[in-house]
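To begin, one chain is listed below as structure tokens, in the form predicted on its own.
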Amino acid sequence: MTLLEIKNLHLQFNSDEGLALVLDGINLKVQKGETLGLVGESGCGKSVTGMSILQLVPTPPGEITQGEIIFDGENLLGKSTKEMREIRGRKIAMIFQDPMVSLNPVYTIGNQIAEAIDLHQPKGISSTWEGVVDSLASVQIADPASRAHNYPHQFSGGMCQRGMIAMMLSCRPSLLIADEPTTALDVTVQAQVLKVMADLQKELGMAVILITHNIGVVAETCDRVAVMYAGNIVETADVETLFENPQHPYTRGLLGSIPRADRDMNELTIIEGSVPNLTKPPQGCRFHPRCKEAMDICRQTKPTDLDLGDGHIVACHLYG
């Protein structure tokens, strides 16, 4: 069942060079308990997709100009200041880049898990610090009440991310958004990381949009993938279609530009050029100045969804 339906979304925001169209038109889904990863250059409008659904983006300078964003039935485009409140950390929860800025130096990490849970659930004093315990706890921090009490600097960089973890599903949404959350980590902390989340995700059953430059994490844990370049969602598909059979030439450059254990690359593909100033993107496709394969109709029309079957979407003309 579809849990998020992101239908036409265009965001813009005004800057000093002009009006940049950060998102041009996104098409998405999240089915219940489904992991999507969200892949695509730095400046391809990531974390902005992720900000738009909860409407963290600021405004201004953001605007949402057009589209949907249905969650659960209702459209939360729709919702006041305060709804909006209601559902974020109870509903859906959101992990930032850097746990190390987006936790209060000045607090201890069980008074700020324990905020999200009064918030959320009212309890009393005792049974929302068992909570905190019990948050830390199941994200494999040695030691939780001792820990609880613990500032966020007394913490490493995977101890600061489990403790980010523990407080956005302290209230058990039902849709995470995880943005670079192994960002800034060691291999080994990152793996530990991801195998919780994983963990958690299926005690909880709940959905998680894993935002990520890193295509090796998005194999291991996710099911579907979207590709996404310069404010548009170029192609999706399951992981391994994406994987054996991409079809857009952006996404057979991001492949091809890492090394793979599982065949013989001899050298890897360079996309030449780097993303479009969106204040002036190109007309028709906006990938077409860096694609080799680009016709005449790419530089003057943009490319619509076409479905492949089995769900793998792409947007190209080469398939019109």
Given for the second form:
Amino acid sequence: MTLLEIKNLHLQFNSDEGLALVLDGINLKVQKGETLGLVGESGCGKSVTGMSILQLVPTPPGEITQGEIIFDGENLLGKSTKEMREIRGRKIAMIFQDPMVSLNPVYTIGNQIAEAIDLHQPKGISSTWEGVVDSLASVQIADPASRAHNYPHQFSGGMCQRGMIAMMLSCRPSLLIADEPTTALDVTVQAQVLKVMADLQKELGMAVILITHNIGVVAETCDRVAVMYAGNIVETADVETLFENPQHPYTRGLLGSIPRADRDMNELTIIEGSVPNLTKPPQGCRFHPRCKEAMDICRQTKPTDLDLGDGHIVACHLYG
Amino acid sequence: MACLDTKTLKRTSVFRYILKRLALSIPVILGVTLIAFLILYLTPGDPVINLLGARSTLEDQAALREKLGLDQPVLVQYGRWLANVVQGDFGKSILSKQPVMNAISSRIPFTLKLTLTAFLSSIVIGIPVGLLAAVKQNTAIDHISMGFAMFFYSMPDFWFGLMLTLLFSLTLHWLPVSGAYEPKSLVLPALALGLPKIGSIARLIRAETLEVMREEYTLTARAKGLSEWVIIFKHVLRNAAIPVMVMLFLSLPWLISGAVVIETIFAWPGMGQLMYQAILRKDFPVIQALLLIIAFLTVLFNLLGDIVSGLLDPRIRVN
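Provide the structure of the form predicted in complex with the partner chain, given the form predicted on its own shown above.
Full assembly next; the chain just shown is listed first.
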């Protein structure tokens, strides 16, 4: 069952250099309970996609000009500010890249979790403080009752991120948007945080959009993957299909550029060129200047989404 | 029960922090007294000859020197002087021959009244104005309030005091020109002293607020579903206020020294005016006492600033 569907979302930023079309008609579906990986290089619009679902993109300079974000059957873009506040934290939660700066340094962790619980009053909690301690225990913070009195600077990075997860999941949302949740953490702590997230996801039956540029994390945790390039989603597939049978030249380049233990690889491939300036994006397919297989049509017409079967969708003229 | 624990925990850590700051201010105060003492000691001329006249006999000079304790080593003299100062005895004014403390004690309340009015108004007016300007960034409210803030901040206080007198006393006849005969008299000197401070506080709090509003934890607060008011007053303001509070308390002694000029212009009978007169007439014991009092107030307000920022920011308490 579809929990979230983004249809033809266009978002632009007014910058000094001109208008940047940061999201150029995004289509994305998230099913209940699944983990969707959103991958791509820096600046391709992954975080903006996540933030636009909760309408956290600052306006100005950001502006959604077209499209729909359907969550639980309702278009979020038609909601008032007050209605959006009811959804934030209660139905859709978000965690960010750097846990050390994502928690307010002047309030205790417990205070910040209690704030979310008091605000949304989730069912099945007898008192706010009990909810705080339970949620810290659920992310495997040892001695949660006394740790709740700690300030963020008394927590390590991994603990801060688990604290963030505890806070954001204390109200049992049905969707978690995790924006590079492990990028700022070292590898052993990454695994621990991902495990905590996966356990809670199973327990709450929650869907997760995992925004990352770490393909390894995607392979380990995601059910489906959407690959973004310069404000477009170029390919979506379930995780096995994407890794075994990538279709879009960008996806192939991306996967080819990562060393893999399960394959005999003599050389890593590189994608020539660099990401386009979004104030002056290339005409047609935004990837064509870097694509070895580009054809005339790629320089003129933007490719549409093509369903190759089993939910494997690719936006490329090679298959049209 | 759990909440009670937090409070006790917090209280002990705040208490320990305050004790530590207090202990640290003792050497500073001692250092200041030493400097104030040495100013008098290093002043050219022999006080005994000054008192008895150049034609006095050597025996008389020796007797007086012994009587005043001036034959003792410097450290002993300093110790005796310090013991007197601690008891509020700063010696006698060279000019009036009256105890210095008599002249000063009546003036302290006036200076405190003036500087605290300026100080409090800079908090009560400066912080809301700066906050509003930040929340309404790049609107007319922001431009107008920051224009005024810049103007007040840039004006020299003595010129500002004169212009205020010209407008409100001499032209509009709303307020007295000078003196401290009625409550209304406080308004002009407090404005002259306080408006530049209001301007600087408003500008600083605006800048800090804008910075904190860009912090990731503000985004977290928004993602939690908190209302904009809770975000601004609970999450943003407290963080933005930390550097502003430190600056405010550090600037209090600066306000007191600014009062030297303002009190002279408005004939406000505070310590500043006395300081001005004492400097003009080289009345060293009075200068020395005022110096000590101002230095003591500086240390006191620094301490208060440290305590307030420690209360606001748990990270400061730890170190």
